[in-house]
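A lone chain, given as C-alpha cells: the form predicted on its own.
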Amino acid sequence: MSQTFHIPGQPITAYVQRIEIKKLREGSNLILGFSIGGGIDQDPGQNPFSEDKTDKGIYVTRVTPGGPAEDAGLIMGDKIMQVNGWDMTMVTHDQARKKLTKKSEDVVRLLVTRKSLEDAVRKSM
C-alpha cells in the first residue's frame, strides 16, 4: 500500500511505502536481510543516496537476495522514516540499528520513502 504526495502536473519524485518484514530465525539470531547507512552521527557526504550530501537520514545500503527484506519488497536506496512507529529521521546509526534488531520483535514494520521509477530511469540515462 503506497501513498503518493505530489503536485498535479509535476513528476513524482518520491513516494511513501509501508513494508512489513518477518525476521528469519537462525538459532538465537533474528535475520532481517538488509544493511543500513547514515544517521545524525555519520558524514552525509559519504552517503551515496543523499542527493545534496547533507541528508543524515537512515538508508538501506544492501538487501540480501532471497532474504526477508527482499521478500517484503525493501530495495536498496529506500530511506527509513519509521520503525514500528518510532521516528527514524533524527537518530544515530547505532540507535537505528538497535530499533531494527530488537530481539523481542519478530516483525519489523517500516515506513520508507522511495524515489520514483521515473526519477531513477532519468538518472541512469
Contents of the next structure:
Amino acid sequence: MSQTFHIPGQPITAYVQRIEIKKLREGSNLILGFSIGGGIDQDPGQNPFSEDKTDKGIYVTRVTPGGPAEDAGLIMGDKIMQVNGWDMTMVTHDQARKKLTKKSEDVVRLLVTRKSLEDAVRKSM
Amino acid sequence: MDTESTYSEYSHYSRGSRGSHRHSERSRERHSKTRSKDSSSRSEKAVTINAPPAEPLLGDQSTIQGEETQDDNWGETTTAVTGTSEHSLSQEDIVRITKDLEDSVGLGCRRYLALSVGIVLGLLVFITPLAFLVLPHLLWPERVKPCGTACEGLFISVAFKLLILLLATWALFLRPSRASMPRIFVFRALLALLVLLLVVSYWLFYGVRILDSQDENYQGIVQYAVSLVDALLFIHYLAIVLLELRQLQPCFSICVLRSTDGEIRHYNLGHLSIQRAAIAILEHYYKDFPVHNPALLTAAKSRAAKHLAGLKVYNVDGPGNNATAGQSRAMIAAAARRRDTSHNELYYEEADHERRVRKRKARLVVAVEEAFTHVRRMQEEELKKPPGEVMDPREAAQAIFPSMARALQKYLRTTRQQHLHSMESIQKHLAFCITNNMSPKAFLESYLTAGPTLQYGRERWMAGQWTLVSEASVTSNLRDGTVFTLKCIDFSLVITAKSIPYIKLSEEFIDPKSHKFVLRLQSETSV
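Switch from the form predicted on its own to the form predicted in complex with the partner chain and give that structure.
Everything in the complex follows now, all chains and molecules, and the chain you saw is the first one.
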C-alpha cells in the first residue's frame, strides 16, 4: 500500500524490505553509515523524501558511500518502519536515534519501505 | 436631427408648462409659509436648481423613442408629434430661456415671499410672550394682583429663555442660504406650520380664558407665557434634529459619474430628500472633480465620426417601410466585419502626445526654475537700496514672467488647458507664490494637473446653470436604487444611490496568555 495520505488511527500496510546492517567499529564508536531525519517532534513539511507531507516517520536522509548501510542496500529516501522489532513510525527523533545506536547490539535489522517497492511488486503481480 | 428633437421636446414643455408650474408654486408658497431665508444678497456660488415637472418627463422619453425610429424619413412622415417642427429650437435658445427665467419677476417674488414670511413668523414668535406679559397691565391695570419673588423669578427665566431662543434661531436659521432649491424644503415648511399652530393656539386660549374673563391671577399668566417659551425651545430642538442631525449618519453610498469624461467619485450621505442630496453632491463636485475641459473630448468625437463615415447604405429592394431597422443592423454588421485600423492610430497618437507633453514639461520646469532664481526676498540690511530696485510682488512677478511665458504657453497649448488660464491669472498666481516663498515646483503644480473647478475663474463655475432631472419627486427621500441627473450646459452628472450594507459584527476573544510558539525542528542525526 502506498503511504500517501495515511488516516491517523487506521493501520498502515506497506511493502517493506528487510535490511541487515552490521555496525562498523570506528575508534570507540559503532557507526552504521547513514543519517536519519524526521520524527513526531519534527516538522514534517520539510521532509524532501516523503510523499505525504504530514508523514512524521523516520527517513534516511544520507547514506555515506562505502559504509555498512550502503553495502546492505539502504538507499537515501527510505522510510524506516522497524528497527530490531521496535516501531519507528511513531517515535521522536531522539528515540529513533537511541534505538539505532545501542552499544550492546552489533547488528540492526531494519524494515524499510520505498515507493519503488510498491511499483515493483505491482509489476510482478 | 436627433438632438434637435430632444431639445425641442424639452423646450416645448419648459415653455408651455413652466409658466403654470411657476404659478402653482407661487400659490403654494402663500399657503405653506416656508422659513427659508433666501437673502437677496446671495453670493454667486448659490445654485439654482430648476426642475421641469415630473410627469411630462416620462412622456418625453416615449416620444423621443418614437422620433428615433422615424429618423431617416423625417421629412416625409411627420406624424402626430408635429410640435417638434414648429417649436424646434437650438441650444442658445435654451440657455436664453433659462437665463430669462432667472431674471424674471416670478423667481424674485418667490424669494422675497419666503423671506417676508420668515420675518413675520419670527417677529410673531418673539413678541407673543412679551405681549402675554404686558397686555394685562395695559388692559386692566388696577385689577392685576401683584405677585412677588415667584413672578420675578419667572420674569428672569422668560428673559433668558427668549435670549437663548434668539441666539439659537440666529445660529440655525439666519445663515446665508447657500442654494435655492426647486421645490419647498419640506421640513422647514412643516416646522413653520408647527410654530404657527402653536402660537395661534396659545393666542386662542389667551384670548378666551384671559382677555375675555380679565383674569387677575398674574402669576398664572406669567406661567402661561413661560410655558409658551418652553414649547418654542422644544420646537427649536426638533428643528435641530430634523434639519441638522438626521442627515449626519451616512446610510447611502452615492456614485457620481460625469457623462463626458467618465470621472467617478463616491460619497456617503444620510437620509436626505433628492434636492438636498443634489445640493450636497454639487458642493462636493466643486471641490473634488477636475474642471470640465471640452477640448479633451474632441479626439473621441472625431474617431466616432470616422467610424460611421466609411459606410453608405443603399436600398436595393425599392422604397420599403421596414428598411430602417434592417439598415441600421446592416451598418452595424458591416462595421464589425470591416478591418478597422483606427486602434493603431489611437495607440501611436497617444504615445506621440505623451512624448510631446513630457518634452514641453521638461522645458517648462527648467524655464520656471531659472526664472525663480532671478528674484529673492529683500533682507533687512538692504533697506538702503535705491527705490528703483525694490519691487512689490506684482512687479516682481511681471519682471520674471516673460522668461517663462513662452514655455508655459506652449505647455498649456499641448495639454489643451490654454483657455482655462489667462495671462492675468498666471501673473497673479506668480505674485502669490513669490509672496509666500514657494518653490518653482509649487508654482507649477496648478498648471501641470487639472484642479477642481473652484480653482479657476468665476466664469467656469456655472453655478446658476444646474438642472435637476429626476423621475421621482424631488422632495421624496433617497432610496436604494434612486437615479437622477444633474444637467449643466455641456455635461451632466449621473447620480446613483445605493444603501450602505448592514454590518453584522461578531466578536472573538483572544486570551493574551494564549500566544505560545514553538520552533520548527528539522534535525538530521547520523548514526
